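For reference, the chain that follows is the form predicted on its own, supplied as structure tokens.
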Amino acid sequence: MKRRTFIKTSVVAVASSTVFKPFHIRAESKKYRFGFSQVTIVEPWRVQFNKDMKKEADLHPELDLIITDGQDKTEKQVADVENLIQQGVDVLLISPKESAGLTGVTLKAIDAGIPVIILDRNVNTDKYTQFIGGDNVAIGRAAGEYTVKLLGGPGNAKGNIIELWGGMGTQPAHDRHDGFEEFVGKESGIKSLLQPIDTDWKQPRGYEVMSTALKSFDKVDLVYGHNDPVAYGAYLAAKDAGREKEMKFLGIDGLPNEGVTWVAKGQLTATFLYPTPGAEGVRQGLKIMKGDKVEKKIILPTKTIDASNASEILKENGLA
């Protein structure tokens, strides 16, 4: 079997911009300070994640934002966001890596009358300002119909299923795996394979547990990964046992470089969008800022994205 290697490209381009600087000397100009703890900055949808929320920031001059990297650790972003607070930003936004692990921190900048909007995951309390984020049940069931249409149609389904896990201390693989269950759940022609495992929604846990998996099964019709880069990592995986052609594969978050372009050659037969909130998370801040009603939650839409639209998102985003 093939060995392979997974080169974290992103890391490179990401480090050396300034926009990851956890301190910020405000500028005389700027009217209004914004904070962002964010989760992680090596994740590929995190990657894009900050680079719409910078994108946004740059075309408001009296904005200064500043986002801080939790490195993947809860007890670090604790920190970031209490230093946030420290500071004295006029509007903190946050996206969890833990729900749990979150809340009191949250309610500690609520507490000292800081705005906060939650980004993506959600916390365990109702008394944040805003939540921003897609539908994890919605893109699930998705994923679910689709996933009965391609076995065979509701009731007539048939196959062995691999679900590929995100995080599983995370809110979004709960919903994602609620939302499959289901339209997949009603098909007693549908057999999962295996047990939740957790993949922490990185690419190379995705490789091994489906390598590891294929030893195990003969026959695996159609894998469902929480996220894309799970979900091609177990193509990859199958591939390296030539295996790849006998099965379909699912993915989750739609990024035109990454699912939209392994669906446009044919490596993931679907990614389901899950929309980035940050550009979002800045309108909504600024409106704050400027006495606004916003509103308790705004979800954002989804959409299949398979054959039959990925060329031309591709196009639509300057890759093809």
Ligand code: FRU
Contents of the next structure:
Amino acid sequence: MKRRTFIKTSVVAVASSTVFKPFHIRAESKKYRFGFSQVTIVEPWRVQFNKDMKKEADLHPELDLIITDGQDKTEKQVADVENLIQQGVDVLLISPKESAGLTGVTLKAIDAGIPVIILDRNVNTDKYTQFIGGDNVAIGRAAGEYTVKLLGGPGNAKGNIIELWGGMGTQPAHDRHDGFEEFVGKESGIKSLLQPIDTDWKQPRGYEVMSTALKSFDKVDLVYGHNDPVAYGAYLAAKDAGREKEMKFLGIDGLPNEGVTWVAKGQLTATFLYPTPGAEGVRQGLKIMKGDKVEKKIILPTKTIDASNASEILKENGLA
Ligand code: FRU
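Same protein, the form predicted together with ligand FRU this time rather than the form predicted on its own?
What follows is the entire complex, opening with the chain shown before.
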């Protein structure tokens, strides 16, 4: 109760700045407690994300990290965040299932004076302390440019493509589409076969949507999946239909044991790296605790992974 009052008054004093020092000076014996609300742990990229975060947290004995699992449901994730607010964590990190559903509870944490770091998928407010994630428009552009090249080059590109969206309630899916469109939309010879369709970022959905699409279209030249699991699900569907050689598959994420491996095997033509913000999230949270000013947005880099560099990346990761 006492602490709460303290937080409220302090927040007024620092409202225009992202420096939270006044109410987070740590007694020698007290550890910082960071609460991280993760959306799910079933997707491989999320598993890697949590690993990256724990690895960084382990380097800091002054830090206790609590990670919750939203079980891929907005209601569960909202309850997790409510719970972390109740526990009075020093920093709250949230990687939302979808933007709209997590906005209210994010604002609640901010009102309670807790520094909030949003990771990967955003929320519909910019009142948070910081956002860390990849530039999904830039990734979409890289995929679009690559597609145009594969299909004949600017001005000459031709072909039928299938775009498999991630989760439509999330910004990364829209950004990955918009960036892609900037290149592909200029090519009158490229035809997009499907209306936007939500795969919720899941491999089985990629498989299902692709199986249905293959029944309607007898010529597909390229599939653009908004992440590697979806692209790989589509690849498996094409393989089961005996048509995988007919088309190219592009994905996003570039995890060594997934996307990069599929590229090295020739199953995907390319993937675009989408680094997890796990380690950076912990580092930035500690900066906030020390009273350092942090940037409003940190954008993580991407790179194209295809036959030219996939095996090298596997070697670097001890996988070849
Ligand atoms: C994991 C994931 C990644 C994707 C990211 C987008 O949940 O689907 O595969 O790149 O989320 O937010």
